[in-house]
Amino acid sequence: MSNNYSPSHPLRLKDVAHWDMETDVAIAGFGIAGACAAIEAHQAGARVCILEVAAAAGGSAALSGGEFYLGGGGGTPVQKAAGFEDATEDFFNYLMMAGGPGADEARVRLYADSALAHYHWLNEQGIPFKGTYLPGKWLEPTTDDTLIWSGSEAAWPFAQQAKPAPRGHAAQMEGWGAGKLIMEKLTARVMQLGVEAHFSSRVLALIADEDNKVHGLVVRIDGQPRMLRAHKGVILCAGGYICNDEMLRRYTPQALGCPVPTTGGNDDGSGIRMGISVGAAAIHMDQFFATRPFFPPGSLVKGIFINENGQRFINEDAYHGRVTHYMLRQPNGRVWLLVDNSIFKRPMTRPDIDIAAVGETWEEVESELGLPQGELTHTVECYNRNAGQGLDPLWHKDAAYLKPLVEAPFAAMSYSERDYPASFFTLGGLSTLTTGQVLDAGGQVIGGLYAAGRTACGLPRWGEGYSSGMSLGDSSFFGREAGRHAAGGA
């Protein structure tokens, strides 16, 4: 038996000569999938074990903003406190949309008939909820107010299709990032549970039979290999990718261009490396969440983004990460947001933006930025000249943000990519089913392996369709399913 192992290659059954430790549902990755995974699997009468490569539970959830994307059955309690009202079709329509070309209709419909039973199940875990709601546009509160609008709810295409409402739910924390405290709610839960739980291990490879099945896993745990026999399976929570370079140019060229990764550290594909070693498909690689926020303040959203042909590209008051995915694709990777003395603000995750041009007139503005000529000025005033009539019929911006710009002086703030940096991650992974069973190529199931967050592809599998708290919102919810349908496995 070989000491190389790897996750790109299963240790074969046979090869096992004894199992160091045995449990019914081992999981890799202690972060917010591989704790709902956890807490469902105990629950339902399972010996549980989670491993974590690092020194603690927490994973990328633990850097998030803390929003989960719930809603449907009428509406939250913290929808209905505010007056919103969000019907399930609405909220389901909504995640198609959001889902893009390849949305996962069955995921779809189990999410949005079950996200308001969700959010009493995450409350019942810990998870603090204020109640309260904070209006505008924002990254997420910097109060501890719970409900935001967190996506691209109430902009063109999506307020056609689906009656808008906030979804985005933040745990109760003053300040920004309130991911760590989720952790740590959940952390507790499982602890308090008595799951068995080990740090500073890191998962090699699967152990799987000829046929593939899966029946465990090799960990490094105190600098040694040990095998861990799964009777009933193994759930993979190990994250995305975005930490491997060569994963990121194989699959996800694109991102290449966001040299910001937004990680815990340890998302370098390991689990989904796995997961193809014995035979797993993956899915949706091309795709990723990229963002150059250019809000708060929400009085920036009343400018207009330009290219370097001085035209406009997406409407404004779309969600900060479809914005960014729109100007990842104009030439030469050169934006910038035009705004009026009256609108001006440096943006709060941004105050050093470089003001690219400033001028007394739009003409003197288009000159600094050497664009062609007339072609700025043609595009602001056609803009100033619907807006002042309440309209965009080039781009549908919502009457709200609609405002000429027409008072001087007149700034063009720099979006491009060598100026502003895009920070991003992946949401490609593992195909699977709603019990987070992981499929192979023809559509089958894989005997003993079950894959949830990041790890997987889930319900944000489209970058332009992204809303904050979809991967927070999907990676609980189909950790808890997985666990739970592993628990019952044999």
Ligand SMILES: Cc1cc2nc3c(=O)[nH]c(=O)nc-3n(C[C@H](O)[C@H](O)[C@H](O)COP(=O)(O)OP(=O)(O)OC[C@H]3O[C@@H](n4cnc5c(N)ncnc54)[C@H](O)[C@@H]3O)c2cc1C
Contents of the next structure:
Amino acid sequence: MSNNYSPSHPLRLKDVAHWDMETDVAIAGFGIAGACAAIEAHQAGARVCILEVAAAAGGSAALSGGEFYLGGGGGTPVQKAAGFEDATEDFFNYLMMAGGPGADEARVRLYADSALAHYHWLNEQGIPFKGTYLPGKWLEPTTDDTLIWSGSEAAWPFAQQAKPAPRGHAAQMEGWGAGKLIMEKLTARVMQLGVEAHFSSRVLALIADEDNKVHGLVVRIDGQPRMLRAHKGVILCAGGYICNDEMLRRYTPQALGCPVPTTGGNDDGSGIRMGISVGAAAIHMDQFFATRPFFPPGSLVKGIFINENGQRFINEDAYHGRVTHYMLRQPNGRVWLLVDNSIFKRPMTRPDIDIAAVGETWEEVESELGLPQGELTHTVECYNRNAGQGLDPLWHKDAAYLKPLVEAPFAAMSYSERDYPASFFTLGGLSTLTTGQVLDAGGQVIGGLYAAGRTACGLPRWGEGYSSGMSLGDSSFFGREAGRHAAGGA
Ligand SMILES: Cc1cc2nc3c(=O)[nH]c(=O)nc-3n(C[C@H](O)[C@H](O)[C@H](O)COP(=O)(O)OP(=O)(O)OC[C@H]3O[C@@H](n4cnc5c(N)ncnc54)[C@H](O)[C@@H]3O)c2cc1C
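Since the structure above is the form predicted alone, I would like to see how the form predicted together with the named molecule looks, so please show that one next.
The complete assembly is shown below, putting the previous chain first.
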């Protein structure tokens, strides 16, 4: 048997001397996509084997905020109880806008039509939702409430084309990090169903014939490479590639300006590379989620961001990830939030934020920042004049956040790249159908191969359109789709 295989080179079927293990559906990665794929494939009657390189299930999902982006169908029970109606078409329109110029309409349609049922499915797997609404601007609920505004729904230009509703549904847990609870529940469900699971087991390569049809995979268990035959399909659920510097340099160089990866450490792109090794197309690889959170507290949304030319560049009431993408593209990465005394507070996630300038007048702040004379003061003067009338003709910030910045002292907080590093994760991945079937560069299905979660390019595929909950929503829902289709139970 040849051992000339790696994530970038499949082992050829003809070189497999014998199979060590057999199953119907083999799943690489026991994060949220893998767990949901395993549950559905098992329930569709398939034998399932799930393989996880870490010593336990969880992946990035277990480190996450535990928010799912859900709505439509008139509203989830939580949305309705809080008095929000969420028509499927509004949800669909928002997701299409959030998907950006390359939104996948078929995927958005299926998700918009099915998210309400998916909410109930998640609940049935044991994921608790308290069912209460937390108003205001939050990254994740700091309480055990369920529903928050987790995107740009109420902000320009989204609110103009889709009736806004809060759609971030967090699992019930006091404080941040409910992803841990979600993965405990899903892992328990997978194990209770009797799915064969192997931990500390790295998937090393796909096994494919000369036509690139996938027949199984090579996995290292107890230090030994094992040939696992998958009669119905292999599902790649191995996360994205934020831990792979070479892939970042090649595909997503702009993300290198965000030095803090959001991960547990195994997102090395092996799933994507295995797909590419049998001819899969990888798409939207330049896209990534990024954040340098500036709220809570929500009062800071009433401030204005300026760049080194003293100019505004975004409506500050947009989702923090969208604002961060606009920050990243400002000249020399230099950005400040201007606040007056009435709204000043330090951001919750950066209590030691650098206060770059303070003054009794905006002229003093401008001069302390060393900006071109008259630019910052002109920006503030225009903003204040319009905000006093509830208007923002430049960036259309919602009137609820418009307040003239007139109460001294005035300050500029630094959100510049060098003072406040952004964190990120990747959004590009393998091209798939909504069934999870992986496509080659010509749009043809690669036999026996599926992908879901951040190994695939899913619903979230445009950094500046991302909203919290989209990745867990996408990974769990399309993980299920892949599991069911691979099992042949569609
Ligand atoms: C701090 C933080 C907060 C976040 N908050 C949210 C949120 O609230 N809502 C939201 O939607 N998203 C959130 N995200 C993003 C979200 O958690 C991930 O995008 C999501 O978990 C992706 O799911 P996945 O199944 O593709 O990958 P993962 O959950 O990372 O699972 C992939 C699994 O594959 C394993 N693996 C990798 N390579 C191999 C291999 N070769 N062989 C075997 N196993 C392998 C990994 O160890 C891992 O267990 C957050 C992320 C972080 C870290």
